[in-house]
Structure formats: structure tokens, C-alpha cells
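Take a look at this single chain, the form predicted alone, given in C-alpha cells.
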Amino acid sequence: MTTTGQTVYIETYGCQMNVSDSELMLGKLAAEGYVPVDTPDEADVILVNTCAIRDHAEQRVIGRLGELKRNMRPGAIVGVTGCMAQRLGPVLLEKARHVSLVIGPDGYRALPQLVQRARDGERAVETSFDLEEHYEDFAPRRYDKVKAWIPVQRGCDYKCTYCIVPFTRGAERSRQLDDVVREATQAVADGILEVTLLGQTVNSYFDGSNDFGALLRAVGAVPGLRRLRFTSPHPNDFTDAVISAMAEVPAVCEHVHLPMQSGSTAVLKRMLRRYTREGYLECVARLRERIPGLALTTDIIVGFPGETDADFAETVSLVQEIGFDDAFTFKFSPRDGTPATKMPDEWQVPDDVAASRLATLIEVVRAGSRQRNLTLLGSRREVLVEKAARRGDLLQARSRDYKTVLLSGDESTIGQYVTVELTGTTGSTFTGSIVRDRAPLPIAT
């Protein structure tokens, strides 16, 4: 089936895996003749690729679907894809009568046929799991021309009690190492010299023969690849082999996003995180011992059922002891179907208490980040200029250790590696000036 002249717009919510999935969908539809457009009111086909990790994300999508209905062009169709689609299935068709398609993360192979059926007036749902699906024959249409997201694993086997991912993305399965290397090699050939490997617990990767350490070494050896990142790992899966690969492969960047979730062993046990406070600290120590200058960021949940003031104090103290460079912090959001929703009523933390704890935690994280960042002023970093910044005429760049640097420059600098001196900080980001005694290195030849 080949379609000509039809336009498609994909709007993405959630994590980097969703961004990658949107690139796969866009590539699949482009191969069938669909033309990507930049706004939904230009599109014959509108796809909203969704997240289900928190209730707030789902409510945003429901609201957005209403906005799209008011502004879509006559004859256009709307589909919902991704984790929210997987979780709600046919219910979405009832909640939003103008939605024609509901497709889960394993259903994108049939996307062109499902779209055509919707264009013919049929409403369709595809939410079955396919534990063999990695979309190896898809050619992603990448949004970002500077760096590439490459999935190496889909699904998750950990089953943390608060998490909906195992229910929306299924059981864990890993791509073959050679397939990942092939995609990374193609990205470099396309002029992209920074790659991020994606997985729900990416460092538990195992393709039947190769572990994550072997994958880092293989991808890191791709000729021309300059930077290699990964997200998100699990503390339990940092084996000696993985840490050695991180320390020994020059392309691997000195940054790890290491979800902590709580600093209390009691809360971690209720979360079924499968490590203790002490185990997390040990993981951090092993990483820092082998990788000097390692930057650490994390995820933290407050207000989980049963969390006491003492538990929260343990979270604050662990944040201060470790000294994270940054943290994504959240109030607990119950998701239907997860074990956390079945915990006793008396364990529930009042919303005002959770909100107060979140505000306290954010200030602790920001204060620590600000203090550490002030000590870096005057130092130099090699940064990759990624894009125009949201404010002013500045550019946004990022260092190997994941520091965001805003700098003046022409947009022709985007895609180049330059050396900057850090001249100021807001506490979370830096301002910098390009050091002119080193010529910028182009991202592609």
C-alpha cells in the first residue's frame, strides 16, 4: 500500500522511548508516502503518542484531544498511540468519540493499514503484545539531527509496585547486539555523532549472548561515534563488567541517570525496588571509584503509601550525602492495576503532606546543585551545540557530563563541538562563552 499526498503530524508525550517510537512511526508512514507536517491543522492524520506513567500525563492528553477536535481539518483522523493507548484500549474510543485509532507500542507494524481503515470510516484498536517485535526493518525519521535515540530493549521485568510500564510495554526483551551496532553505524553515516541507548532498565540488556557491557564496547567502537550515553539503568544491574566498559570505552560519557526513588529502605521495600539505601550507596561508590568526575542525576518519588516523616527525612539526607547534579522529583501518582493501589488506606499520604515534602525536596536538590555548579565557574568544557535555546538569541549546548550551557552564537554552530568557559549559573544551567583558541570540530564531514 502506497499513499501519496496525505499529510501526518505526530505529537509526543513522555519519555525518550516515546520519542524514539514516534520516529519509528513517522518513518513507517513516510515510507508509505505520507508527508510529515509541523502543525496538526495541516494534517490528514494526527497521532498523539502518549505516556501513562502518571495520571497528570493522561489528563493532559485527554485535554489535548479536545483541543485537536476543535481545530482539525475536515476529513482528518485522530489516533492515540503509546502507553496510554495500551492501558485504556477501547475505553479511549468511548472517552473521545472523534478518536479513530488506539494503538499500543507493539502495534506500529500495522500502522499504515490501520490508518487506512480509519480513513475508510472504521474505528480500530490494536493493543496486543508482541514479544519478538523490535521494528528492525523500520527506518526511523529522526526529529533531532544532532543526536540519536536508539532502543536496545523493550518492556520491563522488575514490576515495581507503583509502575505501569510492565502493563503497557510488556515483558523485557533485548535487541541483538549486531542490530544495535548497525543502527548506530547508520546514525553516524547520517552525520549524528552522539547516540543514547534506550531501555526501561537498559543495563539489564542481554541478547542471549551479550550483556550491556559488551553492547557498550561494541557501539562505542563504531568508527566516528564521539559520544555514547544510555538511560535509564537500574542500580542492581551495574555489574563489574558494565562499570568496566563505562570506564574503558572513550565514547561513554561521564554521566549516569540513576533512579533512586526513595532514600528509605522501608519505602524501597514497599516499592519492590529490590535494593536498600545501603545498596544504592554502594552502587554510587562503585561508579564513582571507576569513573572520575561522574555526574549523577536521579528520579525521586515522595508521598508513596506508608512514607513517614522519618522516611522522607532519610530521602533528604541521602540526596545531600550523594550530591546529585540534578533530580526529577514527583508526588506519588496511583495507577490503576498496579499493586500500590491496593495498599491499606491508612498508608495513604495526604496530598498536602506530599506537596509539602515535594517542595522541600526540590529546594534541597536545587540548593545542592547551585552550590556545586558555583565551584565550576571558570572551568572549561567541550560541549555539543544542540539547538536554539527557548529564550533570547542563545544556543543550548551540553557537556559530556550532561551540564546544560547557554551561549551566544550563530545557528550555524548547531551540530558542532566547541570548547566553552563556564561564566555563570542559574543553579541548574550555565552560561558560557566559546573559547576561540580552539577551532570547533564539525559533527559531520
The other form holds:
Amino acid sequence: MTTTGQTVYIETYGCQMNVSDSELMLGKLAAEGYVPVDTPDEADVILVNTCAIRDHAEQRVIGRLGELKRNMRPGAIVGVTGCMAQRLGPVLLEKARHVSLVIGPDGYRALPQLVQRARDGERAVETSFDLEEHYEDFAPRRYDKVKAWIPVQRGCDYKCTYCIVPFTRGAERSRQLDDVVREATQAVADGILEVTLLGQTVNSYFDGSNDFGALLRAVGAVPGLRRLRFTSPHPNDFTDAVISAMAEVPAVCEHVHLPMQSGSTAVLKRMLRRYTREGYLECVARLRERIPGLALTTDIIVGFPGETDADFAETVSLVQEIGFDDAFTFKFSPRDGTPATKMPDEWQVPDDVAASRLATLIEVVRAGSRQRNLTLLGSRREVLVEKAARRGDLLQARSRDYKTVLLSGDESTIGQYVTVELTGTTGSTFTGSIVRDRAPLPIAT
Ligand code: SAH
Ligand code: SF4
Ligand code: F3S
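So that was the form predicted alone. Now I'd like the form predicted together with S-adenosyl-L-homocysteine (SAH), please.
Whole complex next, starting from this chain.
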């Protein structure tokens, strides 16, 4: 059966790694003759690329699958891909009768054949790991015209005790440096202005001869690439070589997303994060020393088993001491099969306690970033105009230090670098006005 004219729709949940995987899947299917469409009701093939990081993420997907069942074309193929597919495998086929494909993150090479088998009436599950798989020969079909996500590493070897990722994505492996540079060069030739290198502990990258510092230098040397970012690094993998590369490569932006998880050494130990409160602080100090104007964002979990009021107070104080520009905060969600679920019952933090800690932490983070952002008013930044903002007729732009700036202007500015003065802040995002004169930029503090 020919695939010509068959339409495909992919909906993506979870992290940037999943967005990148969706782009690879879409590229693969487009190469086979499928036509990408923007809504599920136009699609012959619907793929839901899922996340398993917290229970809430999975519940959203279950709800969405129910909705799709009511709105999909008769005869459409529905596939579940990504981390939840890997975690649940055949169980998903039982849970959702209209799903006929379940494919984990290492199985996308077989996507066209699996879709064909589903069309022939089979219900197929592919969840084997393939430690060689980087989809090198796939041409990603990128959603964004301005920024590109480039995976440099798959899987994770850290095995933090709360985390499902090592189970859903398997062992850590890195792409060859030359392959990453080739993809970045192609992306820039296609008009991409900013590249973000992706990996679960991206700075532990090692391809057999090159470390992450070498990778930053090589990608940073791609002609025409003005902005280079990466996410997410692990504090223990910020070697001097990596920090030097960040400091010395002009394209590397002055922002690090550095997951902290907790400010209590006792909790960090139970999480198997492999650093202490002091170790984390030291990492921040080394980064700040070498990279002036560095913005820092983080991830924090509250309510991890055994977290006392005193432990939580240490998280709050570390957040205040460091002064993060922003933070993603989460309530601990037990994931089946992870070591955290086997911790003693008396360590469990009641839901109302975790909820109240979360609310407190969110306030602390907001107050800190508001205070910081107010001091930036009046300063100037080069921003890259990324897209039309969700609200009104404004444009959304981003600075090198990862501040979101809303501007007025017409859509022809999208994909351009402009200099703005920060004129207002909601506390988290800014409004700015374009500075037309070519006066030298004052150094922002
Ligand atoms: N690899 C990245 C994080 C990937 S998951 C890193 O190690 O930094 C993104 C964030 O989700 C984590 O940083 C953590 O804060 C949160 N998270 C992961 N598992 C969780 C769980 N079981 N419950 C609550 N939050 C979790
Ligand atoms: Fe999960 Fe830890 Fe690996 Fe991050 S480093 S993906 S939190 S196991
Ligand atoms: Fe979610 Fe998988 Fe990413 S669990 S956060 S989509 S690696």
C-alpha cells in the first residue's frame, strides 16, 4: 500500500528531547511520503509522543487519548511513542483499545514498517533498547524556524532514585562530534539562528575522544552560529575544561539551567544526586567566576521521602542564597520501579505537607526573580525575536541570558537580532522597546 497522500500528526509531551524525537519521526515519515498536518482530525496517522516523568504527565496523556478517540478520523492509526510507551509497553494496548502502536524512544527507525503493520490490522509493540541508535540518517523536520534542538546524547547513567528516565531511555551514549557539527552546520545553512544541544546530563558528553568542552568549541565554531545553548547539565560534570569552553566560546550564551533538586545534603544523598549542598554552591561559584552576567535557572523537587521541615528550610535558604533567575518546582511523584518507591513508609511526606512546601517555594522563587528582574529595568540587551507572542499583537524575543522580552513590532522582525531596552517586568517576563540608534551597549549588571 502506498503512503502517498497519507497524513500524519504528532503531539508532543515532556522535555526537549521528546520535541527533538518528534522532529526526527516527522522527518522520517515525511521522507516516506507522509504529509504532516496540524490537527489530529485531518490525520491518517496520529502519534502521541509521551512523557513519564511524573504521574500527572501520564494522566494528561491518558485523558488526551480519550479525547482523540472521539475526534479522530475513522480508520486512523493511533500510536503512542516516547517514555510512557517504553514504561508501559503492551499495557497501553490494553488500556486504550484504539491504540495500535506502542514504540519506545529507540524504536523510531521501524516507524514506517510498524505503521504499515498497524494498517494491516496488527497491534504492534516495539520497546527494545538500541544503544547504537542516534538516528544519524534521519533528517529532522523542525517545528521552529529560528531555534534548533540538537540531541548529542541519549539515555542517562546517573540513576537518581526518584527518576524514571534511566528506565525509559536506557544507558547513556553520545553521538560522534562530527555528526553533531554536521547537523549544526546544516541547521545554520537552513536559516537556524540558535542551537541548543540536548542530553539528560549533557555535559557528561564523551564520544570516545571528545568531551563536552571540545563539543562546545566545535559547534561554537560553526560559521554563522551566534547563539549556542545546552540543557541539562549535571553539577558533577562541569569540569574546568567545560567551564573554560563556555567562557571562551563567544556563541555560548550566559545562561545555565542547573538542576539543584534540594538544598539539603541529607535529601540529596537519598536522591543519589552525588553532590552535597556545598558541592552545588561551589559549582555555581566556579561558573559565576568565569562567566560574568551568568543567569541561572534550576529544577527543585519538594516532598521527597524523608524530607523534614528542616531539610525544606535548607532548600529555601539555598534558593535565596544563590538567587536563581527562575526555577521549575515539582512535588515528588513516585514512579513505579524506582528506588525512591522502596523507601520506608514512615519517610513518606503527606500530600498536604508537600503541597504547602511547593506553594512556599514557588513564592520564594517568584520573589527572588522579581527582585532580580527589577534591577535589570533600563538595561539593554540584544534579543533574538522568536515568534508572535501568545497575547495580543506582540512579538516574543529572548536575550542571551534567557530573559523573555515582549516587543511590539511586525512579524518581519521574527528571526532577527535587535537591541532592546527593558522597560517593564511582570516579575518574570519583560517588556522592551527596540533601540534604533547604534550606540554601544552598556554592560548590564
Ligand atoms: N536530566 C535532567 C532532568 C530531567 S527530568 C537532570 O538530571 O537535570 C526534569 C526534572 O523533573 C528533574 O530535574 C526533576 O526536578 C523533575 N523530576 C524528575 N523525576 C521526578 C519525580 N519522580 N517527581 C517529581 N519531579 C521529578
Ligand atoms: Fe533523571 Fe537524574 Fe538522569 Fe536527570 S540525571 S535524567 S534526574 S536519573
Ligand atoms: Fe519525560 Fe522522557 Fe523527557 S520521561 S522528561 S519525555 S526523557
